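Next comes just one chain, in structure tokens: the form predicted on its own.
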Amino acid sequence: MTDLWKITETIFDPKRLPHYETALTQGNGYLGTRGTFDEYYPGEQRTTFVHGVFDDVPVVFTHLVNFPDWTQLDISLVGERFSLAEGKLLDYHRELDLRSALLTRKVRWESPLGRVSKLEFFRYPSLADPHLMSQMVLITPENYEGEILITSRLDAGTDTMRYQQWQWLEQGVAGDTIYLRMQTKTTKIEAALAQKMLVNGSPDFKKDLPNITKMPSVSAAVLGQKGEQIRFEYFTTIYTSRDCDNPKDQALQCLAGLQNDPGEGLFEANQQAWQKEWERCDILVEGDDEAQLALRFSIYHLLIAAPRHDERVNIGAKTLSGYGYHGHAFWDTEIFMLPFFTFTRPEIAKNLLSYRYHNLPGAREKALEGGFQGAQFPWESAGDGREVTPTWVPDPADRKSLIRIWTGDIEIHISSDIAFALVQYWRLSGDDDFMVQRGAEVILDSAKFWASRLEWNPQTRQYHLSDVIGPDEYHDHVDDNAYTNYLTRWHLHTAVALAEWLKSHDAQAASHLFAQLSINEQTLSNWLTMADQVFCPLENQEGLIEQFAGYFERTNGLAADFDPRTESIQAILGIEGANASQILKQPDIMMLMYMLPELFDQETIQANYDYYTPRTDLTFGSSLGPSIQAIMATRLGSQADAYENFMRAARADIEDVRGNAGDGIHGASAGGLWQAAVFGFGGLRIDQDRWHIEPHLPAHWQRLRFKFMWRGQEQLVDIRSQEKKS
């Protein structure tokens, strides 16, 4: 039977060794680590990324920094080294328990000298202190005798992408201890690390400590007898200068407040911090195993990226598990992750927002530099908030040619996308001090930007925004993208009712925040109506909604027309190509009217949905379009869509069926499922002082349970099926 907390691998393909390492990446919000084997194999990509430490990778983007790797492990088994590349693999089985996020691994192997052992891993990262690690290793000789040997190193000359960003400052032994102390060569983050072993429960075994620079390390050698387990642990602390003063004591310190063999005791509290997680997050479904699992393996995944003690982060499209995207954030925290957040755990939503409220100073040299206004957020934002959307990028059909990155010019739609978020969260949680005394200052200020980037045309007497790029981006340089052109709309009649709220709310803020961004009555008067005269397009005689300026003279063409295949339509057609067509990566419009339901009438949806959907990459193009695809089509009374789009970002990294898990979990497509199961199966909706369902549950779905916040008041809905009930 199919234990529906863990995921599970019983034969080990070398060729899916990246994917697993995703997908089984541990992480406590502090520290992501990839699921590597403790010992070395071959093409494995050892990677532990800590939230918020950047450094510049030349020539053209900020990156995560690779710190040291807290899991390795050097194995001598009477002279041979362990490796799953070498000698017989007798039995496998590895497992993340998504309830406490331990990784364990339980293998019998025969050397190629034929000495067969059982060895067994286990490891986790602490929930209940972020900066502490623990890793066990049981070994069982089965038909030898003879010394075994472990080392376990802490690395200073891990690299990121193949280039060093960490410079060597100290290492040393302490005690029982080792430890080691670097600095990100340009941002000048200093980190510590400091690890301590245990043999059977004891500190007290053969040791050799060897010093060797950038390389602190410690071995213990054990004779080891025909069928008697030898257990072997390691405890390993992370700081740096983000999280205190001097990284090296507080490492060294938490190692030395730990009671003598603390393992059981440790796990205990992990697995306690844990319960706490799920009794507030997990979503229950009854009739669809594969759902169930892939919704809490999704829900997994977004709580070990969520920083719950930082509030100068974000949750990047990769979370922590992953080189893809250099670890920069997008639009994909706000409008995907994020809810997942707000309606369950709103206190780390209120970091992840105060992470843009703290970082407005780089929004407001963006929109200097673009000759505008006010606050322009980022399309891809690090560790200050600053553009780090790469301008040039390898081509990979052609390693010698650069392809030009233009998102970071003219995708500017993330600015709303802000302030949707923000408004989601107060209307969501009633914090009033919050968007007094951060919320309020981020939607005005990206209100002024948006008032100098419109575009007045004297022939139509309308405002009109050209050269931009919407959430679907196989289409750049287009004019008057509906969503970016109505989410211009909504915010800036947003930034006006929030100013009138902010002034009888709060008088002596109100006047305060309005002289620090200069804006006045008759700012406000301007706000509006400029608001009314942006150009909107609206519905033609079939119904429909141009995408863009001249979308419907595009080269018509429909998804299916490319079918099989295993790639996306622009790898296909190519940029060029893809850019003359009609083929969309994701639907703007549908994503337009899921998150402006109020505009648009039930037969305008159908007529979209109907026209967009067969027009739209959903199989290969991007992650983030079938969760939406799934909660527009439950709204429509499409179940059989629902499902299969469901389905599609439900499989997207749990089955790689994109092929590109191995770059990191797509987080967005993880937020995305549990809105898919929420909002669309479930069919929660918020008006503006209530909540209430219109649940449209799959056939075979018998139940579905979850939990949500409102108003400081944890909420539950739990919705059965007609059969289940009878």
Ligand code: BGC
Given for the second form:
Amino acid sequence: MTDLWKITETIFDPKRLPHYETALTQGNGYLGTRGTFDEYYPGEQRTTFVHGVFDDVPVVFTHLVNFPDWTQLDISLVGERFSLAEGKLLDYHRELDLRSALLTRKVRWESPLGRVSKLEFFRYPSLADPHLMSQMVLITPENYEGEILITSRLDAGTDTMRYQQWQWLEQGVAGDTIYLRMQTKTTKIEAALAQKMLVNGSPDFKKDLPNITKMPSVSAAVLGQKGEQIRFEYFTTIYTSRDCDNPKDQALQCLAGLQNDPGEGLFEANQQAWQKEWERCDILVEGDDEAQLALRFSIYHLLIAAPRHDERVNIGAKTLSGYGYHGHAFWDTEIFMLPFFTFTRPEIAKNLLSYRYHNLPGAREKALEGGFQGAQFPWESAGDGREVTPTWVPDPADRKSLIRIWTGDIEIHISSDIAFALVQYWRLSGDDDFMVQRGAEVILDSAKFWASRLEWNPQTRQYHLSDVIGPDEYHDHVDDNAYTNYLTRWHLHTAVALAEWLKSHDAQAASHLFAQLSINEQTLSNWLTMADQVFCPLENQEGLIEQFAGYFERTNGLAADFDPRTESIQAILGIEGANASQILKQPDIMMLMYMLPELFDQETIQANYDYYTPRTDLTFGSSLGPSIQAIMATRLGSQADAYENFMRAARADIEDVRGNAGDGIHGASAGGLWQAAVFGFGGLRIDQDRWHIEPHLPAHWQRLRFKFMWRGQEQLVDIRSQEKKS
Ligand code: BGC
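Instead of the form predicted on its own shown above, give the structure for the form predicted in complex with the named molecule, please.
Everything in the complex follows now, all chains and molecules, and the chain you saw is the first one.
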């Protein structure tokens, strides 16, 4: 029977190495470590990223910096190096326990010279103390005796991508602890790592502490006896100058404070911290094991990427689990991942939204550079909130040529997406203080951007937005993208309503903020007039809203016309070809109807769903598509479509359906899956001052249970299917 809390690998297949490295990533909201083996394996991407530690790299501007890996071990069994690339693998079992982020691997391995050993590996980064990581290896020689030598190192040269972002500062040994200090080359963030080792619970063992430059190490040599298990344990700490003034002292102190033989106590603390998270965030599904496991897998990946103690970092599109998108954050956070946090862990949602507030200077800089006012949030954001979307990237079809990326220039809807997420957080939490102190400034200053960005057309006597990219990125340089225009109108209306609320709620804060942003009554009245004049395309005779001006004149075609296929429509047609066709990378009009449902009646939603769905590349287009599509399908009563799309999102990283899971977890798909379960099948809807549910469970689901926070109080929703009740 499948354990619905565990991701398990029972056959080692080197071809799936990158996929499993991503899927088995561990983390604690401070750092993320890919599920590489403890010992080296050819082709691995040995990676630990720490939130907020970025440094400059050519072309893509900035990238999360790869830390020395805390799990890396060399294991020598009577002179033979343990490696799955050699010898014979007799037994293999690897599993990630989602309840505690514990990664376990048990192997029986026969060396090239015939020595058989049982090796068991356990490791986790602590959720109770996010600077502390724990690792244990149990080795039992089965048919031999002799020296077992394990070397662990803090390697400043670990640099999977060869970006060389570290400058070495210092290393050494303090008592029985090794340490390393480094600094990022351009951003000058200092980092310190320290590590301590125990053998069979004791720090007294035959050790060697080779102080190799850039690689302080600790080796333990133990005489292995046939059938006797030896226990090796490692405790590693990481601190950076983003966390404290003296990272080296902190890292050493943290280890010095450990009790004798601390393993069990630390694990217990980690487990308790995780238990609290799961009590609040778990979703229970009965009647569908695959969906159950996928939901927990997604929630786990959101939780390990979630900054609990830092409001100056965001979650990258690929979380902290891989190199895709360089650690940069997109609208993926606010629209796809954030609802999970807003509804279950509002404290984390607040941290993530605060990141945007702290990065207003970057957004103001971007607006100014474009000749606009106020704050325009960057399409891709990293350490300091400036625009970091690469302008050019290598063409996947021909690595020697470059492709111009326009999203950083013209995918502008993100400013409204952020405002939308702020309002959603406010409605759910009732956190007026946050709105007064931070949210209002973000929403009003980005409204100022919109007011300067809108283009007045004297012929139509309306405001337009030309040359943009909407959510559907197969079509760039389009005019009047419906999603962008409708959201802009919503943003301006919301900003005026918020300003009015602020004046009555806290007149002093209002006048202070208005003065700071140079806003007055006239500004507000202008925004209202402008909002009412933003061109928002209405339904045509068939009830359809045109995705952008001229969309209906593009070449008609359906995604299914290209089936069977193993790649995206854009890969098949090329950038220009996809742009010329009507096929979408991801839902655009559906996205709009999902976000502003009150503007469209059921008939209109149905007509647009029927038209746009077959034109959307849901299988190989954006991973952001299926979950939203699933929610809209549930609202229209198309249960089969809803479930199909839900499972597409569910399998994105567990099954690696797009073949790119090795680049990192699709964070938006994980967040979208949570939304599809809660807002789609669970049918949770928020009206002004209350919530209600309109469940639409898939026929074979017997139960769906989840919790969420409403105005500081935990709410429980427990839906059981009719059959079960009767
Ligand atoms: C999608 C965007 C998304 C980005 C990062 C792109 O492929 O089209 O909507 O923000 O990936 O996940």
